[in-house]
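The chain that follows stands alone, in the form predicted on its own, written as structure tokens.
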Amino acid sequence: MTERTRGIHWFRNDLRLEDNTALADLTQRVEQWLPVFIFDPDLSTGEGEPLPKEIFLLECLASLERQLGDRGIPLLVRSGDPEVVLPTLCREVGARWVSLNQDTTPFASQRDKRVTAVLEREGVEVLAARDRVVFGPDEVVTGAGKPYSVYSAYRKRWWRHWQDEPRLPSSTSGLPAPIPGVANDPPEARPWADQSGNSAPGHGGGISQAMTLLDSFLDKGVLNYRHHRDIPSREGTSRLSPFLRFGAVSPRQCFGRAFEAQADNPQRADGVGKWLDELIWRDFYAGILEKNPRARRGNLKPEYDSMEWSENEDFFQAWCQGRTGFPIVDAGMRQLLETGWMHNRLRMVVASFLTKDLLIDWRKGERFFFDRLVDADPASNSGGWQWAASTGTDAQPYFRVLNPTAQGRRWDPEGEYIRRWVGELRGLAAPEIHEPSVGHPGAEYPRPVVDHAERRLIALDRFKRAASSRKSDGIR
């Protein structure tokens, strides 16, 4: 056995064995391998109780460890800087390849460049693959070869590209033998040892849970997906976003299973098509961030860099705590605080309310979501927030201002969702529940923190002035 037959796969946001692009590449080259996960201190809050996404990550790791264990392969876990940990491991075991699936956030891109440079200086070849999306931003482009900035046009071109080059999941024929004799942490020292059963309600990490949810959704839920997906009181969505976030399931597996379900029952075609369109948003936002790294924390549309945001901390805290006096907004925020998840329609409503009614910088909301969502994905989270704030990819100008009361009446007409999450209003019937009396004697529920009609006009004026100031500078 020569040292050149050994390799390491660095697991990150690809916590599965099936349809794992970089891992499949490695398995074709080596006779022995080492699966590794590294807890990078730069990616951990390190304070207080673990966040829902951290618990979910640990559960996905525990599931991956069981999968590997069933094949007699131990999962090696280390903590530290990957620039130090990986070269050390390569020298220790004589590995000449390291495989990884690319993560194209600004932080990850810079980290991977540094790690690759260190490994290559040591004579280690890095096998990097694009795995988190179906198509990268250089594959779905305009006729002029430019990336798309509007989703509707991108989606049409994406599907044309799929017709020419469909990418369905690949199967793993087998894994090489493990590299023997590598010391691992004792089981009781595993980070997930104390987290069993602590996941946010409705979640539980790992490929088995992901496939159970996927199959259940495609069996029945997808039939009414187009009609139920915007109703927060229903379980009308797949709830697979956390699994996609950490790679417990791949987007190609979702597409493959969806087409199989459609072929089995053509009545699923409408729901399958709409659901897959929603998955394409992941590719779109990932490409936006890859091509525009500043969009992680900066306005994609630079004309809004001069936007006059409010610094009202009382408003912000009312929003964070679900105490704004707007029932549908508060219900969404309380669901997030309790479960680590929020219905997608409500994400748009509460984001619009923060940025257009309270006039608070979208970055504060994005950070709050990123810290608390179990499915917090850097590209999708910042992309969604900028869409709501009109600083990103929304094709409509800034005058899209959602009326929170009207949104509640439209998507939760009977108030079922509001009653579930806003206990103070459970005794109210529709339509009163959507606009409880501001003078309700003895009511525990707060009065509205702002007047929506007034704030809408202020928002329109501020956005207009920001856009106009950019033009007056001669920048168009």
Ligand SMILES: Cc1cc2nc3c(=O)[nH]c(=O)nc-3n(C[C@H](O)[C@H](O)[C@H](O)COP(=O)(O)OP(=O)(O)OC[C@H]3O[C@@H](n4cnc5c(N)ncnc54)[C@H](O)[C@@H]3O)c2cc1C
Second form
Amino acid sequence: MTERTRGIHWFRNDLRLEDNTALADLTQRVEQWLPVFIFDPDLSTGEGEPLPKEIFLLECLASLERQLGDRGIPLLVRSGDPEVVLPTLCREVGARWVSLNQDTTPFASQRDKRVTAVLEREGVEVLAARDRVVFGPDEVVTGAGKPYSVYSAYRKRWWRHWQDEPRLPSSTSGLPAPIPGVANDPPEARPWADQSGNSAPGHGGGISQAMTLLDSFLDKGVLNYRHHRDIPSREGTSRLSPFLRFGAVSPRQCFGRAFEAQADNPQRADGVGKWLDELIWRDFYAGILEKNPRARRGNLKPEYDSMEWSENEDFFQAWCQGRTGFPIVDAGMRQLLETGWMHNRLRMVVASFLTKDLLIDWRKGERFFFDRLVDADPASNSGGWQWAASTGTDAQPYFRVLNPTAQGRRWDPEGEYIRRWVGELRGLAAPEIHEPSVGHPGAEYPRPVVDHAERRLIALDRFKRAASSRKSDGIR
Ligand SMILES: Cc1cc2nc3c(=O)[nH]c(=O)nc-3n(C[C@H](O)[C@H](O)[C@H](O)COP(=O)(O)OP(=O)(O)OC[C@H]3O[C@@H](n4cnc5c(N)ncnc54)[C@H](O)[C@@H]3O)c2cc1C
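What would the structure be for the form predicted in complex with this ligand, rather than the form predicted on its own?
Following is the full complex, with the preceding chain placed first.
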């Protein structure tokens, strides 16, 4: 066996074997390979209680390991700096190639540049593929060749691109043999070795779990998706976001299966169309962050750098704990705290409440979400937060201020969702449940921390001043 026929695939957020672009490329070139996952201490120390997303990652990793094991291929799991681990491994096994699927978020893209430079200096070729999204930001561009900053226009162009170049999943045609004789770290040396199988309720990561969820959603859930997706008391959405986050399923597999489901039953067409439009948000935000790395924790619209945010820690803590006195906000936050997930409609409501009612910097909310969400994704999270805070891609100007009480009445009219998550309000029926402080002063449930009508006016004034402080030189 010469070194030219050996390669390593570095698994990161692509924890699957099927429709894995870089892995497919590697398997065409090598006779023997080594699948590797590296716990990077810069990302998590492995100490203390794992976060929901870390538990989910461990479950996806265990699932990948089982699938590889069924083929007689051990997954090599190491801890350390990839800049050191990978070149050392390449030397040890004589690997000529390292394949990886690009991660274009700011931290990861810088890391990958450094790792690539070190490997290339050692004569190892890096096979980097775009796999995480269907289309990258350079593929869906305006007539002038520029990236889009408004979703609706982006989506139209995205679909035109799809008509020209549909990107459906590829099937993996067998895997090469494993490189023999590479010692794995003992399982107990892995971060949180005793924690896997302990995921937040409602989850359970893994490749087959992703496929089961996808198929069952496309079988039934998608039929009513358009109507049920905004109703938080229903299981109206796919719940696939954490699986997409860790690559247990690819976006192309979602598109491919959705079109098959539609062909099987044309009544699914409306729901499939709407659902795929939602998936396109994922490509959109990934592209926004790739082109604007500062948007990870900086305002996409720089005029809001002068925004006067409140430092009120009591308000922030009330929001974090789901004790604002606004039932729909508190229900959303408590769902997050208890399960590691929150319904999309609620993410918009609680983000608007934090930034427009409490006037707290979106970055504090983004960080809180990032640590607690099982699907925490740098691009979708900062994109969603900046959209809600009007510092990002919302085509509407800053004066979209959601009224939390009206949102509760509209999306949870009978109060089912609120009753599920806010125990103190379980005895109340609609409509009182939406304004408990009016009919039930002195109840155990907190009184509203702010007056929405007053705060709305303050928010409009502060946003207006910030917006006029400097003409935006952000992307258009
Ligand atoms: C403030 C805020 C923060 C958010 N943070 C995240 C995050 O960290 N990670 C994350 O994956 N999503 C995030 N979202 C987007 C959205 O809330 C979730 O993707 C969605 O709730 C996941 O549930 P689902 O899989 O059942 O969605 P479905 O309705 O079944 O949608 C299918 C898929 O489309 C994608 N998608 C849908 N809506 C969006 C959206 N608005 N932006 C980006 N992708 C979308 C997701 O990958 C999702 O799994 C955030 C939204 C807001 C408003």
